[in-house]
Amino acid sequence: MSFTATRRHWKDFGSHLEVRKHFLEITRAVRSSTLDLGRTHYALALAIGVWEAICCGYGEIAAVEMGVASGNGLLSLCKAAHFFRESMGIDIRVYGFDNATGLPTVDGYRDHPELWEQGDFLMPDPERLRRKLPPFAELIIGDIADTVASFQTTLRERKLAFAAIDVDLYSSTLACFQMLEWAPECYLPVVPFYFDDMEEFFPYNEWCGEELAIREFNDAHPRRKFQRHPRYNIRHFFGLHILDHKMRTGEERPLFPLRISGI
């Protein structure tokens, strides 16, 4: 049994209620795999991202995967954008941030050595990943601590609407966190986010790693705050709450209002 998403532009929506029933038909068809788009929580995560959008009004957003590797997760996140871009026209852009050379330098405890050393993850042909992207995705080789700043200019023009961080250390998870300081102009309301270094190695913990990183992160900044949502049944699903964006404080409404749930 396959899913044949009706096609409908997302301008076309005239109210919450109708792109809620889209969305659901779309997420259901996912879950019982009639509709595949690859990795399930990433296109579950990307869904929930194009349905806020669309919400919001904006037209054209961003996809992110920190941490590439081989590169089969930024293949599958391609998959599931194409399917929104052909089905209802909404300009998503993909972005895969890597530097090809494997972990960097594994710095103390918080970095978890009992698990990675120096070099493991090595991308083996960043040309030939390059060449099976489509048009709509970029690779973007260096040290994430170094690239990432750069982006700024791109997410001036496009919303962040998802990101996938699998760079497996405390210390890259904080540069990866640098594109989380820019102007609330730059993101979704809640930016959907998947972590994939929590839970399912036993030393993983609360004090190094991804959820350390976290931790420091929602600390640090009284109006950016990560929360996970475990009632959506996506694998280690979060929500990046930009609390100063305007749609937050009430100085801009959006197109619908994001009652985002039920997926």
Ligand SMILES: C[S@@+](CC[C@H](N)C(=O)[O-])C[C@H]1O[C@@H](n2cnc3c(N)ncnc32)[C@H](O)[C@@H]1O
The other form holds:
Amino acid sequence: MSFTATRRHWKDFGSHLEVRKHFLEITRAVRSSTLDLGRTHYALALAIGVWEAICCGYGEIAAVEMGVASGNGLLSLCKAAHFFRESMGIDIRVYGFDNATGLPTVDGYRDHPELWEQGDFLMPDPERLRRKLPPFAELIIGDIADTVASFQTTLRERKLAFAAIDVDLYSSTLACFQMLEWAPECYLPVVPFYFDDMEEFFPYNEWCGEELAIREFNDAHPRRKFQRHPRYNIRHFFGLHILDHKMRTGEERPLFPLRISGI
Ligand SMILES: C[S@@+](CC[C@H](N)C(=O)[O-])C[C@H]1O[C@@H](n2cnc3c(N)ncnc32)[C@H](O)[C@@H]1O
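Would you generate the structure of this protein in the form predicted in complex with this ligand, following the form predicted on its own above?
Shown next: the complete complex, the earlier chain at its head.
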């Protein structure tokens, strides 16, 4: 049996309990496969971002995939975003960043040269992928170290509400993390994150790759912290806690308390 979502505009919820009921119906349907929103870990993490955005009173948000390759992940993210746009009127735009030339230079033990080679995961045809994207999605081609700065203009207008990091290398993950250095107004109070490159392969460890980049980021940023949230039972799910966000310092109140749980 397939799930039919009740249409409800995000501005029409009257309490955090109403928002919660609505989102738990959706996330249960995703988990039981009666609602197909593409990759479960993207759909559930994005659902948390949308739920939180509604509680904050933010109607314009951004979701991003760093590392796109053939585009399966990006299209999956678009499918989930389309659902929330159509059923709740929330204005989500989706962004994919990739160089289209495959992995850049693999530089030293931190980039896992025992796993990856320059040129792995080449994007076969960027224009073909662009044609498959819905109008609310954008593919940004170039080395992320060069292109990510332009994303600040976007995040001044819409809050970052989900990010999937899938660039394989420590060095490329650091490039992605430039987008976490901006004003607190660019983000939700906690941004849901998916990190692809951990645990699966035996050589992964906390002194290399994404795990090292996360640890170094946390050490260097007293008011921005990644924390893993295993109780949510979503694959490789983290929150980036924006501790200098005005809703974390108490300078601003959310519309509804961010009592997001039970997913
Ligand atoms: C494993 S693939 C991504 C797969 C995709 N997320 C999916 O699930 O379908 C990794 C991608 O990251 C890209 N990439 C890695 N480092 C990059 C960098 N510094 N700039 C731009 N793209 C990069 C590679 O070109 C490659 O396409």
